[in-house]
Amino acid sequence: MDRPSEGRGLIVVGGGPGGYVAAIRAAQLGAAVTLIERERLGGTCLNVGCIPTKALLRCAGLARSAREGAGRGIHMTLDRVAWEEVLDYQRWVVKRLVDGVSALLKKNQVEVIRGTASFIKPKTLKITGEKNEIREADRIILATGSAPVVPPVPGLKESRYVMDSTGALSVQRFPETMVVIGGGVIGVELACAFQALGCHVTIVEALPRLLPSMDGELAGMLAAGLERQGIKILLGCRVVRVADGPEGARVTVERAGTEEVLSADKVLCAVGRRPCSEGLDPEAGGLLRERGRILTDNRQQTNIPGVYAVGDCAGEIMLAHTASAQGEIAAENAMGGQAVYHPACVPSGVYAFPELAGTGLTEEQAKERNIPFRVGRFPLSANGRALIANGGEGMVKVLVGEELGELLGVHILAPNATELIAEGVSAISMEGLADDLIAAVHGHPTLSEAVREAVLAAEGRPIHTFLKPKGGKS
């Protein structure tokens, strides 16, 4: 082991999008950066998260479009799905984006080591890897991701046929049945891809709901749509026990107290993930935790001055944008900045069909904190370009602050959701009131259009939907 450097630079620990991120934004501020990341650069998201997952939904989403094709007089025929030539072009993205962020790190000169990092003594890190040496810095930003969850089903972890997300994503063979345990985001996502490429999906959830932190009304109608498309739905449902079979598991679900048994090909266990941070030893650093999470104050700093915290492994609210925002205030404070982290505006995405988006508050949180609000909706029935993309299925739905007239939620169940939301965001962050958002011309048309619409609901003088008089009050 080499003697411990000097205690200069700032080192960060994770290549994720906290982690690079972080790095980048050290570097533009002067900082000698030295990154460490033990398996691949762009962590989960980029490698066996979000970016497999959405290149999977493509593919998905063209198979849909074959089908759906004869309804609007263009009469395809869907041959077969080439499911390694579906995985080839999920490799062939991943591998630009991370090519990437390889350059990108490259450019800005930081120091990557491929290695694994634990703390020995607070400020100080033991390195293991290509380089086996102890370091030592002022300034240190973790980054360290988050792991999938098992949960302690009898059989579950046994079973050779129950895979998790990532082992979802590289499946070498395709399977024609498929039980999904969790219905939360990654559940729904991978059980719309599987189900549009031609896999028998059943979906076992224990809450009486999918999507909890999600609203609930747009998660039912969305649930609602997935049914329709074929997706089997056990709400309330709790797995009982996983068994192997000659061909596949057997899965013993219970539901008001009767037992029943899905067979499957495969088991998809997608009932959350972790903050990942052992490995890390956290405590030698003189780290607090709570719960597996590594505790920040909104500036992402730990109880240690000089040692900060970002993305799944300090965090609740596990998504790669918030990484990258947390990462790019622990960067600019380790610089003498004074940034602060404002969580109330991050928007949540469902890549399902259609997706679903959301920021700010939801009902539910509305009326468990006792806030006054108007709530506005539209649905797209009654907008022209979703009628024209999906034949109209969704809406959007507003929270306006009965008081001042302020946004306080924006949620969307449409094509392209994910990327409607950020006009809510840019709303709900520069504290935007709904006639802010009505002064704003829309272009026609759009499914933007939709948003303005549900915001003229909630103040009571829509145009392109009825309301009864007193409508839209909550």
Ligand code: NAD
Contents of the next structure:
Amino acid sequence: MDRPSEGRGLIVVGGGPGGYVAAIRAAQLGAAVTLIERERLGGTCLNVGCIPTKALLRCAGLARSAREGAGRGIHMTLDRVAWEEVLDYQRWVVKRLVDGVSALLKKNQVEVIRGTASFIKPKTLKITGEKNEIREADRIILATGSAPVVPPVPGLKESRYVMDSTGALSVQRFPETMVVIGGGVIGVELACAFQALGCHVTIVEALPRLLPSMDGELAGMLAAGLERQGIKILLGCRVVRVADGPEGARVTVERAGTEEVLSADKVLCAVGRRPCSEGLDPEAGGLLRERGRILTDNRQQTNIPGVYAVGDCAGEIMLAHTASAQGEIAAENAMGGQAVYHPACVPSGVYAFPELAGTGLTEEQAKERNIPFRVGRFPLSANGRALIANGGEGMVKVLVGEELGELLGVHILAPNATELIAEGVSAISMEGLADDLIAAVHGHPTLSEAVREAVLAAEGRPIHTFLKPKGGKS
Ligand code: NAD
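Please move on to the form predicted together with nicotinamide-adenine-dinucleotide, as the form predicted alone is already shown.
So here's everything in the complex, that chain up top.
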């Protein structure tokens, strides 16, 4: 293999969706790339995050189908959940993807070094691991990811029943009861999966609502659906103490001055993630940080020219697709380009039953920014495909600019919402108008028709719901 030669050498630190994408893009552009990763290629997303969670949710979906079949004339019994086989299936999916990343890096002639990279001075890294050496490079892309936050709750750190999302995805014995601390994306997704597989789950969320980053109206509808599935949700509620008993944890929660004790076999702590640069010593590299986050401009360049940071270690929004997008941008800029990261219509998704996804502005954000808008809603109960898929649970909601009619936000609570949202992403990123989306004929019967219908509703002309004509008689 060609060794990095003077002038073409580029080092990427971290092999997750930010780092490996940056490495491939830089190699495509002619760089001699070295990628340094201390654990497994694929990072959090592939190994202990997005991918195993979705594999788990697929198993949970199958368990739900077994229960739901009877109402549709298909009578099945769910004999048992063989947890070890569920874990095997997850591991199989993860291995396929990690092997794929490894093969892609090889094909792109990226040198992969297993080890920890630490700055000893700007643009100079000490590598400790399978090789111990010092490397200098004019161009470095940092993609060191994030780690779970552990809140300072007495007894939490010491408890042998408390786990983070990584622990939940590999727990040896499937719990009968679980308390989930934090009603964000991780909390909700894992609560759904464990509940569907037979665990009794309680979510404890400090704020007065679940999923604070998503559109409030649809997040509220999802929360009501989770409760119908049997998940107990305690809002405006803080965990104040955790104590271990012989068979499980006792979690003391406090709400409006009153304390309650919840017992659980396992406690999942999912109160957020923090940027991670443990072992990297960014300060020795001369890099500026703020609350742990490596500071960059919108070209992903840090305060040191030629050094870039992407993904969770640099970001406020911690999403795999953001990391990959920034990775491509950093690689292009490191190779002389002028690419800029535009976060405006990055989609976010919650893989629950049903899924919730959004792009652009939420109603709350549009109000905060005093942007005049009109709203269109379309209930999925009026969409044939949704009625068949999940009894019509869900809604599409769009925000359209009052003056110009541009699409400002699209929010979807529906089966496969995380796929459907791509239409909103494309429309908003192409600065589409409501009329553009209306003019596009949507296939029938599809869930995507509901997106067009919501836009029709925003324009006061839905076909499959009835809106009182403006100024009409009541
Ligand atoms: P989060 O920030 O999404 O949610 C954490 C929640 O915990 C918040 O609602 C917060 O109010 C609550 N909380 C904080 N302290 C608490 C306490 N002491 N008691 C009770 N509640 C408390 O964090 P997360 O769910 O851990 O996810 C971490 C990151 O990973 C996020 O950036 C998320 O976007 C990302 N992620 C994304 C996906 C996806 O895109 N599908 C999936 C998983 C994780």
